Partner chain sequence: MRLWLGILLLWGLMAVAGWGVGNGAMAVQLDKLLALPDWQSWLGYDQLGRPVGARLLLGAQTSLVVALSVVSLSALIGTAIGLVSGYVGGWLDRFVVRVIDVFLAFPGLLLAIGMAAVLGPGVENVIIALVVVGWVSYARLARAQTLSLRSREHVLAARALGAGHGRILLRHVLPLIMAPLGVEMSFGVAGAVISEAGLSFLGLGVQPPADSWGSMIREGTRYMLVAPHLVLAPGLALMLVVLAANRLGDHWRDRLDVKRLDG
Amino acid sequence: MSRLLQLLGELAFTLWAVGTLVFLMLHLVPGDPVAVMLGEGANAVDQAALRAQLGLDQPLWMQYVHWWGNLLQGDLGRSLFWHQPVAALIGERLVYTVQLAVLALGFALLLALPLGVWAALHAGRWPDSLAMGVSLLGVSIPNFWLGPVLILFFSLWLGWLPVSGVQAPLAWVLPTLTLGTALAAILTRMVRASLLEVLHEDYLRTARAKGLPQRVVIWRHALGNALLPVVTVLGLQLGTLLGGAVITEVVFDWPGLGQLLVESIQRRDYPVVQGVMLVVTAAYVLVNALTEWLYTRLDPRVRP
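Any chance you could show this chain by itself in the form predicted on its own?
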C-alpha cells in the first residue's frame, strides 16, 4: 500500500513538473497560434476576437490556473486547430503508437535473444565479433537515416512495400524495422553480457552433470536468470517507444502520437501539445513501475 501511494505521488509530481515546463515553454517561446490559424494577412480586429474566443488574451498565470483546473476534472481541453476534445484526438492516435511499439518490441526480442545467446556461447570467436558488430551498427544508425534508406530500397527500387499508411498489413513492416532495430541492438548486447555472467555458475554445472541437453541448460536455466537485467532495460526502452517514436512516425507519415505532436507544435496548438506530453509522461512512469513490479516477481531477492 505504501509503495502504491509513493508511486501515485511520484506520478503526480512528475505530471505537474512536465506540464508546467511544457506550458511555460509553449507560451514563452515566440509564436502566435492565432497568426497561424488566420494567416499573417488577417487584420488586428479578427485576431483580437479569435484570441479572446480562445482565452489567449488572459494573463499567463490565469491561463495556467484555468488549464490545471480543467485538467484536475479530467478535461484536457479542446484543440485550437481541430476544434475537437484533446482526449479524443489522443485516443485516436494512441492506438497506432501502441501497436507500432508492440510490433517493434516483438521484432527486437525475436532478433536479440537468439543473437545474444549465439554471441555469448561463442565469446571471443568470430560469431561473437559478428554479432557485436551488427549490434554496434544497429545502435549507431539513427532512425531519421534508416527510415528513408529502407523506403528507398524496399519501396522505390524493389517496389515490395508501401511507403506510408497503415491500411495494408505490409505498411507496418518498414516502421517496425526502423523503430525496432536500435532496440534489438541494445538488447542483444545486454543478453550477451548477462548470459556470460551466469554461464559458469554452479547450478549450470549441476544441470550439465545431470545430463541435461545444452539447449535446455541454456534456454531454461541460464537464460531465465540472465534476463533479469534485460527486463529493466526493456522496460525503459518500452517507455521510450510508447512515448511516441516521433522521427519514425514523421518519416512514414504514421498517424500516431509522435505525428500528432509534431503537427501540433507547428500549429502552436497548445492544448494538444500539453495533453500529448502528459500522456507520454504518464505512460513512461507507469511502464517503469510495471517493470519494477515484474523484476520483483522474477527475482524474489529484491522484494521488500
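So that the term is clear: the rigid core is the largest set of C-alpha atoms that superpose within 1.5 Å between two forms. Numbering follows the first chain given and starts at 1. Since this is a predicted model, take the numbers as computed values, not measurements. What changes on going to the form predicted in complex with the partner chain:
Remark: with the core as the superposition reference, the CA shift of Asn288 between these two forms stays below 2 Å. A movement of the C-alpha atom of Leu71 reaching 2 angstroms or beyond is seen between these two forms when the two forms are aligned on their rigid core.
For Asp57, a C-alpha deviation of 2 angstroms or more is recorded between these two forms after rigid-core alignment.
Please show me the structure of the same protein in the form predicted in complex with the partner chain, now that we have looked at it in the form predicted on its own.
If you are looking for partners or other molecules, they are not here, because only the chain is given.
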C-alpha cells in the first residue's frame, strides 16, 4: 500500500512539473507572444484584446494560479484559430491518434514476438543475424521516409492502398506499418535479449526434463518471465511511438493530435499547442506509472 502511495506521489509531482513547464512554454517565445500570434499588421486594440483573453496582462503568479485553476476543471483555453475550446478540439482528434497507436502497437507485437523468439532460439547462427539485421534496419529507417516510400510502392505504383486520409477502407494499413516498424525492431531485440537470459534458468531445465514439448516450454514457461522486462520497455517506448505518431500523421494526413499540433504550430495557435503537449505527455506519464505498478504486481521478486 505504501508503495502505491509513493508511486501516486511521484506521479502527482511529475504531472505538476509537466504542467508548469508547458505553462512556461508560452513565456519562452522570443519577444511578445501576442505580437507573434497576431502577426505584424495587428493593431493595438486587437493585441490588447488577445492579451486580456490569454490573461497575459496579469502578473505571472496570477496567470499561473489561473492556469492550474482552469486545468483542474478540464479547461485548456480557447483556440485562436478555431474559436473553440481546446479540450473539445483535442477530444475530436484523440480518437484517431489512439487508434493509430494501438494498431501500430499490435503490429509491432505480432512481428516482434515470433522474430525475437526465433532469433533467441538460433542465437549466434544465421536466423539470429538476419533478425538482428532487419531489426537494425528498422530502427534506422526514419518514419518520415518509410511513409513516403510505402506510399510510392503500394499506393502510386501498385495502386493497392489509399495514399492518405482515414475514409478509405484500408487507409490504416500504411500508417500502421510506418509507425510500428521502429517499435517492432526495438521489441525484437528486447524479446531476444530477455529470452536469452531466462533460457538457461533451472526451471526451464525442469520443464524440459518432465517431458514438456519445446513449444510449451518456450511460449508458456520461458516467455512468461522473459516478457516482464519487455513490458517495462514497452511503456517507455510508448513515448517514441507518440512522437513518431506526429510525423506519421503528417505524412498520411491522418487527422490525429500530431497533425493538430503541427498545424497549430504553423498557425501560432499556442493554446492548442500547449493543450496537445500537455494531454499527450500526461497520457504517457500515466501509462508509464501504470506499467510500473503492474510490474510490481506481476513480478513477486520486486514486490516489497
